[in-house]
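In structure tokens, the next block holds one chain alone, the form predicted alone.
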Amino acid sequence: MTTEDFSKSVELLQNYCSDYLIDVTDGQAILLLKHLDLVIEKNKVLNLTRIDNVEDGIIRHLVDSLLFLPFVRNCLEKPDDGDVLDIGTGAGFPGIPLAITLSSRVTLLDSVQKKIRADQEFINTLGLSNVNFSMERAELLAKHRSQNFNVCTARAVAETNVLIEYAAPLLKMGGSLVISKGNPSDEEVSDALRVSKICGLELVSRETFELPKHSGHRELMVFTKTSYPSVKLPRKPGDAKRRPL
């Protein structure tokens, strides 16, 4: 991007989030939208994502993660500490915009190597301090990570129910999982609400955005971990997807 085009785009980007009443500093979109664009030079050799442009990274990419920030806010006792799973990461969302715009800890996890050895490009090429790496699953990492997070998020990584019991082990008691779906059917829901009961987590939050131009329809859901789990978890790496709860 040129010196202007960066420009309209920082000032693009802070329209946005200002619909959503999300507040972000110049320094910030300057980070955040670094951070798009290496991710798009990045897919020009390894995929990391359907969007080759700008404009619809803004929307799709980093507004779809500042969506996130108030819930993430919210779910932390002290806004400036705390521990954040990103699940699934990929090329860093919503990871890498929470790490901007929080001073919390940031892991992000994706059993990808190639995914996270680019995301640790980013990170350092960006110059965060506060984001750390894990190359494994999540049921591995639950093994030697047990009720280590504040907070886990989750954006179109797999189904609620499945999420719902990857986290479980992961939150400390009290802590929540932030995740931002599509159009989740009824079926996905319900199934979710059960699983939470088994897992030890229960709905708190559900609200619905509409993202800028009719890029597309999201619904925040927080569920927080008020019990232990009734069964044994983590269970065996696949096993949530091949046989839920």
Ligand SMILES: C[S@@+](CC[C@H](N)C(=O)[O-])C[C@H]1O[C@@H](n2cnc3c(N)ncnc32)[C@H](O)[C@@H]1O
Given for the second form:
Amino acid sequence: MTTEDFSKSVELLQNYCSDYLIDVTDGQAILLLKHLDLVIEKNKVLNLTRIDNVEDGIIRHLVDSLLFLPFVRNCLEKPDDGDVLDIGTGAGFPGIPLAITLSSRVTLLDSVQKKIRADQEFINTLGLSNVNFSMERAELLAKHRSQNFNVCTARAVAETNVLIEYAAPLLKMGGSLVISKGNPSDEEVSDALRVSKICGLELVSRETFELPKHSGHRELMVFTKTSYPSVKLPRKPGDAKRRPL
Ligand SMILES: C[S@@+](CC[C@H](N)C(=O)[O-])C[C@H]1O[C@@H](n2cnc3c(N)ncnc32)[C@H](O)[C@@H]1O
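Could you drop in the structure for the form predicted together with the named molecule? We only have the form predicted alone so far.
Time for the whole complex; same chain goes first.
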């Protein structure tokens, strides 16, 4: 990107975000766009995303990830404090945009080694000091980091009931799972409500957004842990999907 293109992108990103009442400083916007640039570059040698241009990436990766920000902030006990886990982070969405805009500790979790390696490279280049990495399945992380996180996030990882089962043992009591969904079916939502009861979570908010330039509909859902699961969690890796609760 030329310096002129970069400045235009910073302005575009800030303008889009202000439509959702999300403030992004110049410094944060520069880091967000550098991350996007690194992802697009890395995508030439590693299959990370279908989005291969900055204009689409600003909307479908950056704005889409930043929609999580007010919800995550709201769920943290103290603003900008606490531990956030991004389950199935892929190329770092929404985890890296959240790490740039929050000063909380953010752990990027993915079971695929090459994705976590790419994320480590991105974070080194961006110079962020509040990011940790975990290369394993969510179900296995829950065995040694049980009740460790104030907030879990996930975008485009699994059905809502599966995400609830992954997050329940990882969250501290009172912690929350924040997820973004395109168009969840009634069946997905009713399954999620049933499984959330078993796992000790409650749906506390559900808000809808339209991405800029008709790029998609989003539902941001927040589930808060209010009691302990009534079944033993985590179950074996893969059970949440293969044998849903
Ligand atoms: C479609 S990608 C989405 C990546 C990113 N969240 C985004 O929105 O661009 C889903 C990612 O979740 C990871 N994943 C799926 N199930 C997982 C699990 N049980 N534990 C850890 N990572 C998982 C996959 O390896 C993959 O990188």
